[in-house]
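First, one chain by itself in structure tokens, the form predicted on its own.
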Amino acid sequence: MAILSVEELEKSFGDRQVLRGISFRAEEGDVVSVLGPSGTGKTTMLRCLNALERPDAGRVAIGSVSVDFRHASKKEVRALRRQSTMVFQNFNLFRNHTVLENVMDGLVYGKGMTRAEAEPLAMEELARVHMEQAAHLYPAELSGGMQQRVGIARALAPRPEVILLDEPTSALDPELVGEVLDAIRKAASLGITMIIVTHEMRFAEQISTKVLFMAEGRVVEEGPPQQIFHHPEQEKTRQFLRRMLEREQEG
């Protein structure tokens, strides 16, 4: 059963359209990994899925939640927000609050939870990914590495039905990468429908069950990555496939 379902999901900006009717479905506990080089539209596909951009055209579902943005109201358009959670490029905690509270504050204010409630999970979803000894500390005081993996204890703990996973890691210094993609490899054991904007590779290859190759606002090739990775179709896919792998080799 696809727990994430888009249709020909359309954006511009001005008169420079980026998306040009992407569409795909993710399965419940799919990880997804969206490729595709820099300027193609992936990460304005990731925030229209939540609506943190409109799309001007176009059919989201996420769980029980489906949402025409041809007309939709804002009513629909909160509801299909609360089905996803997000993980930034920048990590967009909230500089004023402690680690703790940055990770409660979608239960108490999205889920409604008290704060007696909110906090054994929010400390759970921390120890999952080693930061429950940092839940005192604030933003400033950490890594870029441990602020992305405090992002990702964030977004798990509404459980919600979706998570959106934009460049996890382009932010960060090399020697920290490794340690956010060990918190995402615990993130999608549990099951969680993951779609993930990545330049990682390997990464991608190891994690993903699905991997959507993008250019020019297109889905241009998607398939298990056994297929996109080894056997693609299509050239573009091919030249980008081993002009990145080669990046990565040479790093």
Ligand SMILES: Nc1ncnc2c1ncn2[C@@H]1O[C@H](COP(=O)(O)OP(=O)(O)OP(=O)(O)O)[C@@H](O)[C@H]1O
Contents of the next structure:
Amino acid sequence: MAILSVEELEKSFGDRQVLRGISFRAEEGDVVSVLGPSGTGKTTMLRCLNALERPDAGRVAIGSVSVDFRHASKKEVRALRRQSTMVFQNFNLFRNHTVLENVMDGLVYGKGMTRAEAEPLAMEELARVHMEQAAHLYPAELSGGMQQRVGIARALAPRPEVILLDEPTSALDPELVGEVLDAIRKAASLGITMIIVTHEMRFAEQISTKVLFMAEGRVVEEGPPQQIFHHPEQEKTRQFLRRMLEREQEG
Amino acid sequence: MLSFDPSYFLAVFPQIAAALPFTFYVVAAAAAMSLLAGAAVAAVRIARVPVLYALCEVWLSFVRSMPFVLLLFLMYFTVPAFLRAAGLDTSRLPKEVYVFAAVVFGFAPVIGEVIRPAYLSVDRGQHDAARAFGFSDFDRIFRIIVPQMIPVAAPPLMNQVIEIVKDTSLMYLIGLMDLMGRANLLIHVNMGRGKLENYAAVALLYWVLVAVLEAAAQYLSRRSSGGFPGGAS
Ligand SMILES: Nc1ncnc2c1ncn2[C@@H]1O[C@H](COP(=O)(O)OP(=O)(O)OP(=O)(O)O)[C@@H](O)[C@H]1O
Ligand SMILES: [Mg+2]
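Okay, that one was the form predicted on its own. Can I see the form predicted together with the ligand too?
In what comes next, the whole complex appears, and the chain from above leads the way.
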């Protein structure tokens, strides 16, 4: 049984159709990398999985919750949101809360735990990303890399069915990318299913169990990393990979 | 000839200061009601509720050009007529109700224009994160968004409260015994003498009142926002 299944997602902004029928599945423990050119709808697709963007049509099922977006109630949407957490490109830690409170928040406000129940769990996640020393600092007092590690601890704490990550390292200075990728590897080693939009090709190849290549609002090709990176079938995929590899060699 | 009698001043000062609690009550209640109404106006404008949005714009432009004294008289002379038409007895209505009505009418759209940009100053990503982590709408707004609005909204809101403090000093015109009302009464019973001493006492009390309000606002905004760094950016 798939832990995540997406069927025929469609989304337009005004008269511009951004998602043109996206379907895919992930099994429990899968790390699915989503690749594709800029403006292709990767972020939009990810934000549809927790209804931060409301799809015009399609179905998303995560764990035990299945939502048909043609007629989804507010209650269903919130139930779907509780199945996943998210790591944002710009971190989006709550600025008025400390590091520890940020990690507790999903447990307290999302899952209804008491603060006493949530605090030890949150400390454990902070220790996992080596941020326990910063527990009582505010996000504005941290480097981008540290903020994103907290972002990962925050996403892990509620033990969601799926963690959604949107380019978690692309807002970071190059020297801070490594520590965040390490934190993501650790999260993956816990066996939690992850959907990760990324431009880090080497990392995607190492960490993924499955790769999705998107272009122009469609899934062009999907398969194990071995296949997508070394034997892509579609010309679009080959072109994209060639361009990305050139860029990585330059950089 | 202008003269100032210190002993008369000291005699009237406590009598005028006795009106401070009533003055404070009217100001605080009027400000609280205006804040709630202002939040509603801001919500209408942020959500761009059709029709109401346009009405709020007309309302704002109307009250911006109205002196407060006119709003007060309009409420004082028209509201009872409406209430009586609705079959209500207005004879026992406390007069400060007209002050509340005038303040809310005059300030709600202005305060809405203070709250709206403060709301919009909070990054959209903060809403996204709260939603993605399963917050209810109430928790998203009151645990995450409002605390981040406070450092932005507190100074201009305080300015509006000070405007309310000053504008409501006109309430003596409809016969309420606030600081000005007391001073005028004392001058009247003193056959028109001692104006300077009485008005000096009122001036001093207003000065203290506003200073205390400002200090309280600073203390509250520091506490309720948790004093997080980078809050006012
Ligand atoms: N809220 C929005 N309103 C209007 N258009 C939007 C909105 N969000 C995204 N778009 C448009 O949808 C298209 C897809 O955007 P999206 O951010 O999903 O692409 P992406 O694949 O994540 O790109 P990138 O790799 O640059 O992050 C773009 O053309 C973008 O301009
Ligand atoms: Mg994107």
